[in-house]
Every structure is written in structure tokens, then in C-alpha cells.
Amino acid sequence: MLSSALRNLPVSSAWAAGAFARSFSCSSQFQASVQPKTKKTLGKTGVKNVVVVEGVRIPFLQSGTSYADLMPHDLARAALQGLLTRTNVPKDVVDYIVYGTVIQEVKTSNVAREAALGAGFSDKTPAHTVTMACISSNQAMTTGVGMIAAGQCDVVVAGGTMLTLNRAKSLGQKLSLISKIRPDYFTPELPAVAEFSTSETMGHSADRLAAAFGISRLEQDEYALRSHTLAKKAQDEGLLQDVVPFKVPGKDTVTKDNGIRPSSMEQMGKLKPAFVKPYGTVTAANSSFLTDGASAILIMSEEKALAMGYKPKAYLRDFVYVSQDPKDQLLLGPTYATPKVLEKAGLSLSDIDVFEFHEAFAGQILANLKAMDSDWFAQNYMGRKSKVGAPPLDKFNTWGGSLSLGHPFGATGCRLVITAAHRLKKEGGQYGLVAACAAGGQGHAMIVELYPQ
């Protein structure tokens, strides 16, 4: 079915239509690819080398559980501690902190320095906070990484959180709320937040993007159930090293991520479509989750990592922003991030052994995969000759991605690097690109280098 979906081009679609070349397939999904690299080191002279040490998050749970009484920067503070205590590196030797966030409560409007001093880090070590929707930990990994290139700094925190916010706290705020409530309340209804310049809820694009690639809502639920299948798998198997457990106040530890539900093709089939009714396709199943979550990564300079007798996990390299039509193009940034990357880094496509893509909806994914395979779509869109080709699904988020592990919008993009760098141990393979769409039709791409083992 995916096949499908990746060589078909609806010729209804002004922006979309032209013939594919070749058929994208992916009758080995599931198989893992291992082989021995031989190939050269991205360094570049007179660059430092910037490197991952280790990255954590506490679980991804569905909004309204086991986090609804707490505040952004709660989940925060537990990510760095979580990474404290997997690193042990000193409080003092950290130069900064950089988070990401996306709705921000008004009283921790900084929430990187609130988080970081409810952590324990000197009230002297400088942080501040980024946002860029749902790229804004990449925004601020990148960050860092632009202090440690530059000798600002030689050892930075990032990180990112997500707290859907529950604005009745106390007993009184709650029953004045409840007095509030009317029968019609109970109609379920997907969190809708239109972007401003068009006025158009994301997963509304999202359906007209699948409907504009010919996408199918049986292959999108397809798709879904892959990335729910490859994450329980995954979680099963103890492949998620980056979750690190969380003592919620009051209540329970929490130590895995709560939204990953394989389902079946005819329960999910059983579901309405959810923005574009009633003949659209994207549905609650073949969308992300609104989720609550934070992440921390621990970078630094590669001589201090060493000095310090870290083993790293990985180099970060080439990075690259993009952005376009947020109206018919809003969430293929992916499509326009990738060959730019693999550019500035001189690889190509086939050098990639790992593929971390965020998964806002599986349409949104496809869609990317079959834009990314289209040399009509790059000449005419992108002012490029040629394709790029798109990313073979042995490789392709196969620990499960944002619609099964869940998508705390500030947080995603520690999860997705960290993620690449555990895989590119696993699997033998020295480079991986991670890449991500977000909300103003922006779009973020990265190169992650295995650091030699």
C-alpha cells in the first residue's frame, strides 16, 4: 500500500501533479540494515568538533495523565536532573543552558533559568529559552552549537518541554469551571491551532497535502501502524535508552511512554476523519498525539568532552533552517531541508544509514517521501535539477517516531538526535540525518556523525 502512495501523483493537484521516475518501495521496512562503514570524517579544519555526550527525556506521556498537575518547567527540571545523573558531570562546568519551548506558561516565561535552578545548576550558569514550534529544541541544540563553534563556550545543556496547560488549579477554580460546562462540551474534538497567516488548523493542511499527493487514508493508517508497531517493538526490546524515569509528585514513578498503541487496520479504519469532514483522511490514528514530555542534551567541544573522560556518542555536524508557503507547502520541510544538508556536507542521499524524521501525521510524512522522489516536484518548486530521492524505509524511523512515541512540541528534536545516535551504534552505521517540519512553514535538517568507537 505504501508503494503505492509513493508512485502515484493525483492529477487533480495543480502543485503536485507530474510522473515519478521510479517506484518508491518498501517491502523491507522492517529489516534492519548493518554493514561496515569505511567512510570519511565530516571535520573540517579549523571548525571544533562539537559533540554529543548523552541526551535524556522522561517519558511521553498523552496530555492530561500522569503530568497534568504540574508546570512546564517541572518536566524540565526533571529532564536535567535525569541527565545529571546519567552524566554525573559537574553543575560548574556547565558554561549554558538553552530550552525550547512552545506554550509558555506566563510565570516561568524563561522556563530554561526556571528549570535550571530548580535543577540545582549555579545561579550563576546564564540560560535562556527559544521557540520555533515544533523545531524549537532543534533550535536550541543548534544553539549551543553555535557557542561551542564560535569559543564562547565549551560545555552546553539544551533541551526542550511540553506541558498542555491546565489553568484550574485549586478546588475553587475547578468547580467554577465545571458550573461552565455544557452538554456539548463533551463532543471530542482535536486541539486546533490555526496558523496565523493562513487561518488554517495544521491538521487541515496536513489532509490537503495528503489529498494533493494522492495519499490514501489507508495508506496513512498503514504507515501509522508501522510506527506504532517498530515503537512497541522498540520499547520492548530496551532500545529507547534516552527514557529516564520520573517520580511525578504525589503520585507514581513513571517509566515508559504511554502512547504507543498498535492497533489494527479495521480499528483504525473505524475512526472519522478529524479536521476535514466528513471526507477527509486524516484521523486521530494517522495523527500525532498532544503530549507532555521534556528533553536535555549534554554537548560540548570535543577536546573537553575528552578532557573530561567522556566517550561521546556523537559529533554534530551540518545543520541547516528552511522555510515556504505555509499555505500549500506548510509541513514539507523535510522535503526542502534534506538536499540542502546533504550539500553542505558533501554526501549524498545514499551515504545516509540513519533517517530520524519527526512524524507530525503520516500523510505529512509521505507526502515528503513522494515530493522528496519527484524531479517535476524540485524543478518546479525548489529550482533544483534534479531530486533528492527519498530515504528507503529500512532505514526510516524504525524505533517508532512522534505518532507513536508522542510529540511534546518543544522536545521532539533532542529525542530525534539522540535517537539517530543510538541507532547508528546499533546498526553499524557511521552517518544519520535528522529532519523535521513546524509550524510558519519552517523546517529543520541536521547531520549526526557516529563518534568512532
Contents of the next structure:
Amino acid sequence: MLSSALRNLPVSSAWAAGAFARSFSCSSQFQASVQPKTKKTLGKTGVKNVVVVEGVRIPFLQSGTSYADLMPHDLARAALQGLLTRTNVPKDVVDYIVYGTVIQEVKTSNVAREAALGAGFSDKTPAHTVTMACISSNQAMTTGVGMIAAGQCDVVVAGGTMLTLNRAKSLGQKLSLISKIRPDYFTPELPAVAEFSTSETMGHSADRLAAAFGISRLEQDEYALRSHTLAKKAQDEGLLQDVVPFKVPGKDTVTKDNGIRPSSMEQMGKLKPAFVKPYGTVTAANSSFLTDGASAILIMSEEKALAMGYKPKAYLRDFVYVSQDPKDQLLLGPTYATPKVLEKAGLSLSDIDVFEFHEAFAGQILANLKAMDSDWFAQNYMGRKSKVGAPPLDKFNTWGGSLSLGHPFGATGCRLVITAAHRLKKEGGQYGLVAACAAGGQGHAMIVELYPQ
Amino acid sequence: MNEIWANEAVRSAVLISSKPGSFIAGADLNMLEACKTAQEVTQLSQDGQKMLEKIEHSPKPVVAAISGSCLGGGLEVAIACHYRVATKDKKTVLGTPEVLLGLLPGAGGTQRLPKMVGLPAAFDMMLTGRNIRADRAKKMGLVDQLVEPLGPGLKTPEARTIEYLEEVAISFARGLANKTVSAKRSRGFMQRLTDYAMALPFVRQQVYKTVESKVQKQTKGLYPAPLKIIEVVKTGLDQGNDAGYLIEAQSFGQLAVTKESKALMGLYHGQVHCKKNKFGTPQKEVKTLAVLGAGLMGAGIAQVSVDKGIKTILKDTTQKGLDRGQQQVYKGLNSKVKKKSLTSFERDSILSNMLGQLDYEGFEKADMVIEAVFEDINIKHKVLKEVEAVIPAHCIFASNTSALPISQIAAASKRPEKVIGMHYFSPVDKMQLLEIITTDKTSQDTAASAVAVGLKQGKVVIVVKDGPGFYTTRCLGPMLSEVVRVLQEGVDPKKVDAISTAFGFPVGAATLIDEVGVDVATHVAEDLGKAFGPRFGGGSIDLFKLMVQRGFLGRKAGKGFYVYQEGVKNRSVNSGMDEILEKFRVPANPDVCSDEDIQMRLVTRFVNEAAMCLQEGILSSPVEGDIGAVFGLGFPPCLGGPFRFADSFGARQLVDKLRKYEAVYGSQFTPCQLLLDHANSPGKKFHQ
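Next up, the form predicted in complex with the partner chain, please; the one we just looked at was the form predicted on its own.
Next comes the full complex, this chain leading.
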């Protein structure tokens, strides 16, 4: 066992020693399990292994549909209840709850606490809310990882929620809504929050980014179509196991994401640009749409999970946060984060079996792929000697992405992680790389490692 | 262009500049200046008109892709095209600055612009010559589409942005050829209303009248170009295109040979000259600047430095003074936010680079210290010694003084080669001039560094030798002394102001004293009087002293020659001055007291002193003398500065005038040797 592991390690790598040492400290389960691949595992000496036990989300819906009458904590509550049902974790075992959200609802500003109480968690379990734009739930997860790794907690629930509140309250407001109904009223609304530092909306920045990397309208529409097609396929094949049904008060039970709409290139080609008018390339069809939804994930220290008899899905390994110019590089977070996290984990791009990138805009994804594949960009803007390389598309978001599944700002991070874990298992890989961009010119990446089967 | 029209495969065209940062920044001035007669210039104009007419009438649509400055002739080319796409960045500006050179848009601009943006906006553009940013131009209908500048991609932002501009422009050119894009602009209700009104002859007449009287009031009839512009536009609109183009070309020719135009073009060249660092690149770039004294000057210097990205320390001795200074900087930047030339975020991030403090903390990192403390040699020496104890070896010590000789200040220094004078003008964020003063000991690198900082601050820089009053203050001294004498002779302040503004000074001479501050003027007059003796005499300095005693310190005290009240525009003469003026009354000699004589008395003393500065080597060239006088002291721009004026008025005539006044008043009017030399050799000119 040891000799075979050593043979496969990079010669004279600093990681060799680490992996070697850990193979002693590793759980007996690992020793006994049969690995489909013989790549090293990424644990670190002296640092607790953190595992994902389970992750769920309620269906992601276009804003203003079935969740329209709810509040953000209601969605979070539903996700938490779904997690409880799935895992049967005793409520009093949970040491801490962290939730991510983007636009805080005033009455429930610590939405984590309100949702936890409502979901029936022990009132002795503290909860706090974090915010970091589109990577808020990533931040919630890594906050939990930090607490566990530091030995302060053993069981943490993390998640994220997002609900666009646009309910008309008075009769007058309701009437004024009617007057707004136009043929284009039913096309999905786009996230139009302007960056505070630059006053530029994200869609506008995405259009400029696509132009900067010379990405055509056609390429963007093609990519968006791919996302919807793959999402539809995954949905039909029942691969989106993270979705838990949600019985919405006063409405039917919601069981499926409702934003997946594989269209045709002709249909998409008819849309007018949404931000840079009249000649831009970013349209409603090649952008992620405004989405309501929530996710929840149960993470534990490896020992605790095993002691409780759980079979973890994945390890959460190295992660990084990056930030750059919020004007011209607003959405390039993945480009900056990917080489950094790979370096940290001692991996190269080719070691990654599964890529789960947040798709804010088709143009943004394609720009990131081009930037990652450019030595010029790496040298002039990232201070690196060479490019990291672009992920191969056959490993990239193969079950759809934010463009098709939807993107509730606060909740996407957990979806990326759990999808990466599920895909690793299904596709027989070992390492997944999760990456996302966020408003403010920030970004995040994390390595997810399949738990030995 | 002919190829485009001839080639059948070409269906439309895009006009774009291969030069980064500029579409076309106007016609070649040298070409104009090479012309000897008005007819030659008219011919140039007509050639331009014909070329642009061809573009305008091209059957194949032509799209102008504008990035960078699109001024003068450049704008005329752009508006002759069928469609305009412009980059929406700060460098992209459109405008018709011809009026600032005493000219008018001479390639069809006066005819096309009113039709494009409407009469009022066209007059505003052509008469002020102001630069219009791309977003504003879009609103006015001057450009049809904007392209946002791009960030980095697989090329530099600049290169890719130009490429993108071209791509977008091409898509519109195609659209125009296919008729999927219409060049017709949708005009707002107000615009249509204005257009309708302007189509009525009597409304137009009213507009002409209003604009004309406004121009008349502002230019005092000293500048021929604005009136010509009105006339040319009028002709075009009332009598049709042919008449319009004809008079445009003729007027362009006539204006180009006026002395006003020559003067203004001279200033333009001078400005370009004074935007270069003749000392070369300094060894060390100034990244951290410390300003001592947070008064009006100090805070102003801090403002123009910090907003150019220089890390700035603003130090004062009292919290109150520091607070006032910091507030001044904030207010200055915030006014830009209000005008939308800066975002509130940019303002905050600029201000994060400025430290306000009462001690010398962090001075060990300063590359340059500019002191703007009280004008007293003892205080300056004290500050210099304190500063030298804390600054690093390479740090430059610059003094912002208006009259104290720099060598005198440097006498207290351990390293006089690092000491230099940087004379700013108030208000620092508005006045363009910076007068840099070098002593015999100032090193070349110190000078290079000071000029580099000045240029970075956006200043027009002149470099002069040290001496009492340097150049600017020294020229102003005799003139102000003469103003006092005129007042003593019984001419009231309002009349003095009227006479001087009628000559082309932007601020009346009596008002100028109030603005400078009577106490400061007294101080400077005494110092210069001591240094130069009777030549600086004339008016009684005791008059100033009495004013100071009474608290009539000028604008800052609310009272000087005038009474200043917040919110009151038409200020009245300070009645408290009657008694003082009466007390110092001297008899007036009617031979030298006509309005014209009074003007000449003021100006000849100014010019004579300027010439003396050149003669003594204080000034290194007449160009810098002209720039300093116009941009620092408000010498009439239409005269182009004291040296340009001496050339155009004639040195001989100037000397004659001086002799005439010398006969009455004595040595204050004795012409200097340099002027005499010029008077004696008729071909000799300051500007060749």
C-alpha cells in the first residue's frame, strides 16, 4: 500500500512528506477502502480533516414565482429542514450555524438565527450571517471549516439564502404593478445591482469584459444553450440529488428548478442586448437570471462524522479568496483564484477531475477561460510566470450551472460544492475545483476531494 | 477617400485615428502661421470646406470613430461624417477651441454645428471654446453612440478599446449601408421645441442680439473672433449655405492675420513650451509631498497634488488651521463630484492619500516639502531648520513665497542645493501658473524635480532666477504703485477698474489690490521698494499703511477699496476710503491723465519692468515672460503678454510713451536698456 502510494507521488515534492505522514494518521476506513485512482489525498499534518456529510437545496426558482410571498428566512428554513430530514442529524449536536446572504431583509438581518429557530434547531445553537456578494455561502462554508479546523466546533451547518422582495403591499401598489405589465414583463429580470465603487451594473461590466476578451454574441449564446441543455439532461436523469422538495404555504409542493429552458440559437439570437445598448452582447438569455432559493450543508470534523456513523461525501480542502480591480476585472475572480488554490494544494489543472464554476454570465465564463489560458494576462496582471490553463469543457459544469439552474446570490456556493462532490462520485474522479466570482471584484476557489468510497 | 468612392466593393467607411489618445486634435497651426496674407488662409479654409463637403455628400455612409481629443478641425471632420461613435473616457473631448486662438471653425463648422446641436448650444461651444466630454456630447446630439472603455483582456486596455471602437463603428457603418441603422437622431421634446423656435426669424434675431450683447460685455470689443462667429452663423442661417461657407472662409482668413490671433497663438505655443521639463527627468520621482501650512495656499497646493496621486502630508501648527485646510481640500474635490467630473468614491480614495497633522511624523519619507507659512523670513528660517532635522537627504525644500528672495531663505539651510522657490498663485486649483525660482546654488536635479511636480500638478511652469519679487511680483509692483498714484490723483476705484478692464485686464486694478490683500501688498511694496529704490515709487505706501490700520485689508476683511458682502454681487465703493484718498490727494497733470494715458502708465511700467527682468537674466526667455504675465497676473491675453505687446505696439512707440511720462513723473518711467535697444533697431523683435 505504502509503496504503491509512493510510486505515484511526484518525486521530491514537499507534498510527498505530508502525504506520507498523513497516511499514518488517516482513518482506518481509508486504509481499507479501494481507491479508483491512486492520487495522493490532500490532508495536512496537524490540521483536522473537514468533511461534507450532506448538502441540500430547495428548488431554485425564478424570482416572483412560487416563493414570491415568502421571506428569505423562510427559504433558509426550508433548506435547513430538508437537511435535517435527509441526515437525521440530532439538532443538539449542531455546534454552530452560519448563513450567507447578500441583500439583507431589515427585520431578519441575522437571517441565520431566524431560520435556525424556525427550522426547529436548538435555541442553544448560535448562528451568524455572513455576506460577500455571490460567494456568501462559500464564505459561510469556509467560516465553518475554519471553526472545525481550529478545533472550536465539530458540527457546523452552513448555507445561503436569497429572495428578491418585491411584494406590493397596498392596493395602490398592486394596481401600479398592473400598469407595468408589458410584453417584456414576463422575461426574467436581470440582476441590476450597481457596484458601489464604480456605479456600474454587473451586466454592463460583463459586457465590457466579454468585449475585452473579444467574445462574440454567438459564443455566449452557444455557451448559455450548453448550460441549459446540460442542466435539462441532469434534471431528467435525476442527477440533481441535492434538491429537496418544498411545500410552499398556500401553494403546491415545489420539486424542481424552474429556470431551465433549453431554447434555440435562433430564439436567443432575437433578444436585444440588456446592458450595453444597442450593440452589446450580454442579453437576458446568456445571463444568469434573478433567482430565489436557499441551500444548506452539513459539515463535520472527520472523526465526529465517523463516530456518528455517517459516510461523508467529500473533504473540503484548500480554499482561497482573491480580489482585484472592481471596475475592469469585476468578474475575473476564478482566473485569479484557480492557480492560487491549485498551488496551495500542490496540484496542477490536469489533476482536477471535476470543475464547478459559478456562471454569472456566459460572457464572464468564457472571458475567464480565455484569461486562464493567456500567458500575457498571467504575466501582466497576475504577476505569474505563465498561465494556469483553461479547464477542459468535458469536465466543466456538466450538470448545468448558474445560467440554467439559477443563481440565488447567497446560496450558489453550497450548490457548487455539493454538485462537485456528487459529480466526483458519479464520474469516478478524486478532485473537484469550485470557483466563483463576486461583486466587489472578489473571487473564491476551493478544492473538494471525494471521500474514499 | 477617393478610393472608397471608386471601389464598388466598399459600401461604407469608418474614419479612425491610428494615433492613440487623439482623433484629430485640430489643424496644423504652423500651416496657418506660414500664410502671409488673409487670402492664403481663406484658400486653406476653402480647401478644407471642399474636402469635408465631399464626405458630407458621400453616397456611402462614413462613420467617425472618436477616441481622444476631437478638437477644432477634428470636430469639423467628425460632424461632416454621417455618424459618430465615441469612446466614453475622460480623454475623449470634443470642442471648437478656435475662438481661444482668435479664430473661428473654418472648415464648415460654423455652418454644420448649429444644425446639429441647435443654435444656443452651437454658440456656447464656438464662443467659449470649451471641451465637451463624450457623455455630454451624446446628450447634446454631437455624437450618436458611446463606447465604454475596456479593461485588460488579451491585449492592453488601450489597444483593445481602440479595436473595439473600430468594431462597433464598423457594425454601425454596415447598419447604415444596409439601412438597418438610421442616422437620424431621435430628438427630445425640448430639443424639438428649441428647433422649432429657432426656425422663426424673429426668435433667431433675439438670440443673436442677446449673444452679441453678452459677448460685447465680456470681451469689451477687444476680441474680434467671437463677433465674427456670430456674424458667420447668422449669414449661414439667414442666407443659405453658399453665403455661409463663403463668409466663413473669408472671416477665417481675416481673423488669422489679426494681431489678437497672433497674440493668442503665441500664448498657445508658449503654454506648450511651458509644459515641458527643460531640466530633464529628475533622479527620483516625488511620491510623497509634505506641505507646511494649511492656509489658502497650502491647502490649495495639497489639493492639486493629492488628486494627481501624490501622497500628501498637510501640516499646520494649530488644529483649527488644519481643519480649515482639510475642509478646503474636501470642498474643492467635492465640487468636482457635484459637477460629475469625479465620483464620490474617487473623491474618498483620493482623500485617503492625504494626511493632516500637527507634527513632523512621516517627514522622513518625504521626497519634497513645500512650505506655505507666513511671509516672514524669521519664520521661514525656523521652519527650514525644523524640517531639515527630520527629512531624508534627498528631500527637496521648496518655499512658496511671493517676494522673499530664495537665496535669503536658503542661507539658513545646511544644503542650499536642495532649496528652491515654488511660487503658486491663488486660488491654486484655478490658476494655471507656477513660477519656479532657482538660486545660484540650486542643483539641476532639484530644479528638474520641482518642474516635474509642477507639471504633474497640471501647471504651466516658468523657471526664473532668484531676486526680489522674482519675475511676476516684480512686474506687478510698479503697476500697483501706479494704480495708487492714479487713485491719489482723484480717479475713483470704479473708474480705475473700468479703465483697466477696458484695456483687457480680467480684473480691475483696484479690485486686484483688494484680492491680493492690502497688508500683503504693503509688505511686498516695502520689500521691493527697499530693493529697487525710487523706481518702485509712485503711489504713496503710507496710503496702504493707513488702510491696514483701519482694517481695510481687502476682500478677506470684507472691506478694502470696496465693501464685500456675502451674496451681494454689485459691490459698492467703501465710503471709509473717501477720507483716506482725500488725505493723500495729489494734483493731477491733465497732460497724462486721459483714460488712455492712465492705461499706458499702468502698462508701460509693467512692460518696462518685465523687459528689465529679461535684461538682468531673471527671465530666460520672452516666452516665459509672456506666459507668466498672462497666466499669473492676468495681463490682457489679447495682447499676448508684455513682450508680444512690445513687439506689436512697437518698442519705439513704447519708449516714446515712457519718455513722455518720465518727463512728468521722473525715473519710474525711465525705459530700460533692452527696450531702448529694441527701439533703436526697428527690425528687432522679442518674438521672431
